[in-house]
Structure formats: C-alpha cells, structure tokens
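We begin with a single chain expressed as structure tokens, specifically the form predicted on its own.
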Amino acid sequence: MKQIIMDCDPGHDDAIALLLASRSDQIKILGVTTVAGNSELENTSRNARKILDYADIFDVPVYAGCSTPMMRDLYRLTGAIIHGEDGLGGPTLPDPVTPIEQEHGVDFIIRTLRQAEEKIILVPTGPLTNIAMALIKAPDIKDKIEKIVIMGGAVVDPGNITSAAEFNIYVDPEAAKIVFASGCNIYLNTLDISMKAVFYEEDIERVRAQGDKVSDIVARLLDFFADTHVKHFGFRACPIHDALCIGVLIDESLVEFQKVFLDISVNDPLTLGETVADLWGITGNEPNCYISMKVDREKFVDMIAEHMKKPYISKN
C-alpha cells in the first residue's frame, strides 16, 4: 500500500486526483494539504473538503498550509478565470461537515513524516510553497520521502500561463526551485503530456452514463473545465493534469520518464517560472527528476472512469 500526503489547492482537476487516490485500493492518503493558487488558500481549503464529504470520505484530515507565496503576492494571479471564483466552478456542492484540521499543513507533513515507519510518497499538484516550506523547516524529513509527484512545468511545449511557464511553477517559482535543488527523488508531470492526456466530449459521457453519485459530479466538473477551455485556449477538451500524478501511482506504465537536470528560473520576468531542462546532458549537471515523455491517453480516461464507479473504502 503506497501511502501519500496530497498537497493540492482545489481546482477541477485536483478534486478528481483527490478522488481518484481516494477509491484505489492501492493508495492511502494520510491527510491533504492545501495551498493557495487556484484560488485563495480559504477557498481552496473549502473545495478539498467538499469534495471529499461528497464523495463519503469523512476519514480523512485536510489542513490548511500556505495562503502565499514564499516571495511573491498570491492576488496578482490565481486560477479563476479557468476554475471559477471559488476554484472549483460548475455544479454546487453541499457546504463541507468535516472541519478543517488546527495544525498548519507545513506542521503536519512534517510531523508525519517524522514519525512514519516507512518512507512517504508527497503529491504535490499545486504551487509547492508548503513543500518547500516543510524542507526549509526540518531538512531530516528528506530521508523520510519516498518520492515526490509533483504537476507543474512545461519543458517543450509552451506554458499555460506565460509562453515560458506553468501555471504551478510559476505562482511561486521560488518553493520550485528550493524542491528541485533538494535532492529528493522527483517525478515531474509536465503539460507536455497532461495536454495530452485530454478527456474529449464521448470521455465526459462515458462518465456521465455510469449513473453513479461520483461519476455524476466528475462529469459535471469536467463540462465546466471544458467550456473553460473553450472560451481561454479555443478547443473543447479537459486535460485532468492533476490525476495524473495519481494515475502513475496506480500503474507506471501510464507515463513513460526520462531523468533529467533541471532548473527553476526566478529572476527574468521574461521567463519566471520556466521549467529549463537539460534534455541532451550538456550542461554537465547530475540529472535530479524524472520528467515526463509520453502518455497513454486511452489507458488514462479508462482508470478514471473504472475508478469513479468504485465505492470508497476507508483504509484506516
């Protein structure tokens, strides 16, 4: 049983990486924390919560991280114009009953990977401040990480926020540059793929048509991620980036990895955030990720959808 922390700032497609860790019978999650970039760390903190009590996921903690970046001011960006006012726009879910945890999410992954017996898997899918955060706090907690999954950066293709930079990556550039350099073991699924690994309109369907009470709010998110798509990047389609990193945890196969060295810039207001990889190892630096290559798109829209159907069951 692979057990994680999800660090997430819900977000469309972080609520169905929520979900989909939540009904693999593979996966535990010990607690999520959450971290301003979709929206605002109130906010984001909220939806995780609400996806999880709909979804009949009472058993496990969120706790509220970061409501900043490390060097930079949140309000000049967030995610709205693609997940709402609120990040997670569309269908209207019940308020949250599950309260949010008093500890700071910074406190707790570090507390938690303190105290594990065996080494922990962090799923980052959101800006990295509370990653970050907990390295610069209690650098033991390195040897504790099993590895670190994170979504962010752009290597060939263009960003989504800036021709150079991701989104993630480029809310707080700085946190991405102190994980990367931290000498933890890294996975990096980049929009080179997760454009790739897209939910067309038969996928949001096939969802829809399992009847389910999750299937049913999975397809409802993904119509609103659609029409965003449509109206700010001119296609009709969702790529669910977030899942993903879940989606490899499930099956490696689904994401094929090449180790890299890479780098985070922060001082060119040109390129902030960019994601600059060594692709040919000239620069002579020693590799310190793994960044995607290649995708199964079929493979990934057939475990979303054979998961959603799937009832939860508490691992605690």
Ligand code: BDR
Second form
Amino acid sequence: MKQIIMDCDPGHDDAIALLLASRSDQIKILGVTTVAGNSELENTSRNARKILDYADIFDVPVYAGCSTPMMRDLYRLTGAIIHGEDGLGGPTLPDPVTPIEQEHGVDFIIRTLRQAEEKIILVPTGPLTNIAMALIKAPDIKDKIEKIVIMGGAVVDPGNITSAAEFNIYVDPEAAKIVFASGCNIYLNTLDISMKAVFYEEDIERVRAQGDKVSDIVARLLDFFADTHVKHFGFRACPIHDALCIGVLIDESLVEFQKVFLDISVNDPLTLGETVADLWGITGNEPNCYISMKVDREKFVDMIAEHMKKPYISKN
Ligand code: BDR
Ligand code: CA
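Counterpart to the form predicted on its own, namely the form predicted in complex with the named molecule:
Shown next: the complete complex, the earlier chain at its head.
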C-alpha cells in the first residue's frame, strides 16, 4: 500500500485527484493538507472537506496549512477565473461535516513523517508553500520521504499564467526553488503533459453515464472546468492536471519521465516562476528531478472513469 499525504488547493482537478486516490486500492491517504492557491486557504480547506464528505470519506483528517506564499501576496486572479470565486465553482455542495484539525498542516506533515515506520509519498498539487516550510523547519524529514510527486511547471510548452510560468510554481516560486534544491526524490508532472491528457466532451459524458454519485460530481466539475477553459483559453477540452500525480502512483506506465536538472526563476519579472530544465545536460549540474515527457491520454481517461465507479473502502 502506498501511503500518501495530499497537499492541495481544491480546485476542480485537486478534487478529482482526491477522489481518484480515495478509490484506488493501492493508495492510503494519511491526511490532506491545504494551501492557498486556487483560492484563499479558508476556501480550499472547505472545498477539500466538502469533496471528502460527498464521497463518503470520513476517516481522512484535513489540516489547514499556509495562507500565503512564503514571500509574496497570493496571486488570485487566474485561480478565480478558472475555478470560480470560492475555488470550486459549479455544483453546490453542502457545508462540510469533516472538521478542520487543530494542528497546522506543516506540523502534520513533519509529525507524520517523523513517526512513520515506512517512507511516505508527498503529493503536492498546489503551490509548494507547505512542503518548503516543512523542509525548512524539519530537514530531517527528508529521510522519510519516498518521493514528492508534484503537479507544476511547464518545461517545453508555454505556461498558463504567463508565457513562461505555470500557476502553482508562479504563485510561490521561492517555495518551489527550495523544494527542487532539497535533494528529495522529485517527480514533476508538468503542463506539457497535463494539456495532452485532456477530457473531451465524450469523455465527460462517458463518466456521467456511469450514473453513480461520484461519477456524477466528476462530470459536473468537468462541465464547469471545460466552460472556464473555453472562456479563458479558447478551447473546449478539459485538463485534470492534478489527478495525473495520483495516476502515476496507480500505473507508472501512464507517464514517461526524464531525469534532469531543474531550477526556478525567482529574480526576473519576465520569467518569474519558470521551471528551467537542462534537457540536454549542457550545464553540468547534477540532475535533481524527473520531469514528465509523455502521457497516455486514453489510459488516463479509462483510469478516471473506472475508479470513479468504485465505492470508498477505508484503509485504516
Ligand atoms: C494547476 O493550477 C491549478 O489551477 C490547478 O489546480 C493545477 O494544480 C495547473 O496549472
Ligand atoms: Ca491544484
């Protein structure tokens, strides 16, 4: 069983990533930590709990993490345009029953790793603030991290918030710089592949036709997400960026990775948040992460559709 901590900012695709993880018989979610990103922390923390409740998951604790990036104000505009004002536009879900735990998200990450008998996988699908803060506060936790599977960055193709940068990395570039320089075993699922693993109208209808309540909410989340992509980016197809991080844990053949050296632009306003990767090995820098190069879209669509039909089975 793969033991993971989901660090997220739901967010439509974060929500679907949570649902996918919860429906996999290979993954145990030890806890969910939330971060400011697609919306303010209060909203992302509420959205995470709404989704868990809806999907009958009442044994996964939720911890609120950092409410702002490490050194910058929260950049809100694109998050709101794409995900709605409260970060989870579209279906109306009841207020959550699952409480917010008292402990801070960063402290939960540190405590859980320190107490772990087996190594744990961190899955950050929002800005990297909580992960960077945990690594700074408690560098000893690195020994307990099996890998960090991140959604973020755009290496080959353009960004989605500036021409150079992808949203998660742009929101907290200093945090990203700390994480990539940490020496941890890092897998990065970039926009380069998430924009090639899109759901088309017929894929959304396939999920909706399954008829169960989790498939239904996924279809309704994707309806909203597809609409905002038409308005903002001019195409009607729906990436589910964050769920790819869970997808590669379920089936590692989903994405092909290449080991490279990668650093983050933090000083230049033009390229702020850019994930600059040495694809040809010309800098002489030791590779520090694996970046995604290729994805099997059909496999991803099948994986999402098949898993959403399954009931939640507690792994406690
Ligand atoms: C990333 O930004 C957010 O809007 C999504 O949730 C995803 O994590 C894609 O750039
Ligand atoms: Ca996200």
